[in-house]
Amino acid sequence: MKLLVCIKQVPDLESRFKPNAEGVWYDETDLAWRMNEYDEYAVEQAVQLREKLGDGAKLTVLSIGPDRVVAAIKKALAMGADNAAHIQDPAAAVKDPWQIASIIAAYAKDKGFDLIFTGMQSQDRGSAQVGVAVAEQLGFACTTTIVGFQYENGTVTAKRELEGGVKGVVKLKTPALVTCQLGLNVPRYPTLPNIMKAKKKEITVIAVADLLSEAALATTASFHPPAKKGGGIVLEGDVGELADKVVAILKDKTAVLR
């Protein structure tokens, strides 16, 4: 059986963002990047089929991005994915999510994977439309932001996280595309020995050129923080000085007490 997880490298929530000189995506200078976080658990749930089936299957990792990814892919090697491919694109960032839908359905069309495993949406972009674009380039049956995953005999019994908190079960037949949701599972830590194992696991390089055949469906026209709002107001002095202050402002700003 052949599995394939696709991760996506990230900018960590903590970073400081602010806009390229373009317009169109942050400056990624000075930026901490890691695994997307929905990615983490596609990966822990690939890796867990991966065990259960034993060496009659391989999972594979792709990511798509400039040379940095690179340290993403290899934590998803230690985790315990087979082999990578590293899809070389300096400008991934400004695709749109049908481009980089395709660019994966490229590499996976004459593969024969019987299983793709996606995080739900990213972190940065987060339009959670890569996934289900997957599977409709490839002809997959297709299911969304789950929370539970079983496989049995060629089938995918997973557990889907709808609105207001109800649960729905689906089943599907390989070949399957599921995209993973919080809940799933709890990633592993790469331990060290296998992380030195995956630095001796195969990547195989692959220009965006020899993939990408589909023009942007949408364009980003700019991108830019929210617009900044009045500052507060600091009140200094005795508690009964304080406030006789705050009455006067609800008064006069409010109509709070008109």
Second form
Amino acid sequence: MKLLVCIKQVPDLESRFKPNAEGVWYDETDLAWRMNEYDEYAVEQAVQLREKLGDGAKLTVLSIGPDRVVAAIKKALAMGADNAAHIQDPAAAVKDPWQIASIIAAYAKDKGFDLIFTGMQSQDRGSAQVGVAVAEQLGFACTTTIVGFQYENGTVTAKRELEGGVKGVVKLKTPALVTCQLGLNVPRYPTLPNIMKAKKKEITVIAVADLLSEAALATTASFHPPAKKGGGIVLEGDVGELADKVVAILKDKTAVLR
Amino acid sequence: MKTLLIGEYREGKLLDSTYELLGFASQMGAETAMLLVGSETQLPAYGGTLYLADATTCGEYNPDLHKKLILDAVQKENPDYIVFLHSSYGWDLAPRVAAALKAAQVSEVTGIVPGGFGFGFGFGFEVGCCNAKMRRTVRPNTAPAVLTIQAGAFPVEQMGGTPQLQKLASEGKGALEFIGYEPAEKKEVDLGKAEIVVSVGRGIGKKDNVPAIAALAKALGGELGATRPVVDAGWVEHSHQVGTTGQTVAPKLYVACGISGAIQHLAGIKKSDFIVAINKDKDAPIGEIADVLVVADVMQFVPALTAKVAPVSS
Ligand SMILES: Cc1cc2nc3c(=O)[nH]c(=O)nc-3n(C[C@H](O)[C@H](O)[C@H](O)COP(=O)(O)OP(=O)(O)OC[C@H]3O[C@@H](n4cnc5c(N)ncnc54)[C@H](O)[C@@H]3O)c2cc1C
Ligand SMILES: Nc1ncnc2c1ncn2[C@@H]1O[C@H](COP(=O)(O)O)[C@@H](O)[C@H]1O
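Output block for the form predicted in complex with the partner chain, input the form predicted alone:
The complete assembly is shown below, putting the previous chain first.
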């Protein structure tokens, strides 16, 4: 059985973001990078299935982006993926979700994958499109936002999370793609021996030009901070004084303090 | 300009969020038609054309069939925009419709940016990015284009009237089999009625720090709430989760401790009368909704506040 998991490397979301020179995405200087949080759940689920299936299964991890994304790929390998494809693309950030999906689909097309895992969304762009678009382009069955996953003999039983905590249970036959939601499992931390082992695993590098044939369907016209709504008070300074100020405000503005 | 609005229906009921689509369309100044896979006994208060398919035969969650129905209506209406809610139904179905039409999709639209974008009607759409800290204006390069709108971003608009029905039918199984719904976990704590809620987010750093925040909740006579990652990590029980997939609160005072302010969390706290947020990041999006943003280390500030608090006893 052949498994694929798609991961995106994203900046630490606690960073301060500034527009880049073109004003259409963030400037990458001084950012720290890590694996998209949703994708960690996807990798963990794929690795658990890979372990359950044993040697008959193979798990490939794929990431599109510049050289820095190899760090995220290595983490997935250390978590238990068997091998990797790095689609080398310094301009991945300005491609639209349709193009990213088409690159993944072009890579996967002739490789006979049975099951593909993606995150439900990327934390920096958050389009929640790439996974479903890959499935549509490949003609795979697909379900989204899963918080429960089981696989038995060619059938996936997944639990989708709906609003208000209700869940929907669905069954789909492979070949299939699922998009993973927070809380699906508990992603493991790579252990030191597994980090060492991962160094020997194969990472195939493919130039994006070999896979991309689609034009962008949407274009980012600008990247900017939100318009300041004002209204709220911002307090900074010594913690003790801040506490006094907050108590005073609560007494003045709410009926909860004496 | 015409929009095809895709309404929502679940567990035998028309969802109120459907009316947000009408709020969006009127901000666009667009003509509308609506499509709903639902029931003739649950028609929306909407005076326009409604393409209606029966959920008992087409299923409530059967994306392949629903896609076909929408494509059918698209052919009849020739809309410029096909608009979904950014919900578990919409984000699942919209990319399938977009792929079939090879149309641009803009996800989680929060605002309309008129003019000057060169294509079609020239609209751009504002969307959040980087965990809601930043914004993008995105321009579709195709017509029609597919949009999903953020829940709560556009006003609910009940236009009244009775729809002109155009019945649609579709058959076949689709690639998925829907087995059924599982109800939400029982709430052991009813945060909806609490007058004061103090919530913990990932910014508290570790599980061991939860009691220090719970102490503030206790000192104020309130309940403890939590964000989803804190619940997923097992720091706090699920029954305390606040947000779209947890509980909605409406307290007199909401205190957000180390919470970034993701839209799914904000959706659960919008009805609070007064919001105090403690965050070390001055730019955290919680600042956009908070009445007071305290820029500080939460584990230093909260114990200091707890020490000074004396609640009005009830
Ligand atoms: C479909 C869907 C449904 C969801 N439903 C929910 C839901 O119901 N409820 C929910 O909460 N989330 C929900 N989420 C998740 C949501 O998108 C966010 O991931 C989540 O709310 C973030 O939680 P957080 O603020 O605790 O963590 P983070 O986003 O990691 O934020 C931590 C914050 O703490 C601050 N911080 C760090 N250290 C300190 C310090 N020492 N002192 C002060 N501040 C500090 C940081 O600046 C940051 O702003 C959902 C997501 C999806 C996709
Ligand atoms: N550059 C990329 N490389 C590999 N996978 C990606 C990339 N961008 C997005 N994905 C996958 O698609 C999912 C959804 O992304 P998005 O549509 O951008 O929200 C992510 O969680 C990843 O699994």
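Numbering follows the first chain given and starts at 1. Nothing here was measured: the structure is a model prediction, and the numbers come from that model. Rigid core here is just the name for the largest C-alpha set that superposes within 1.5 Å across the two forms.
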item: D12 C-alpha moves between these two forms by 2 Å or more, core aligned; value: no
item: Residue shift check between these two forms, rigid core fit, A21 Cα at least 2 Å; value: no
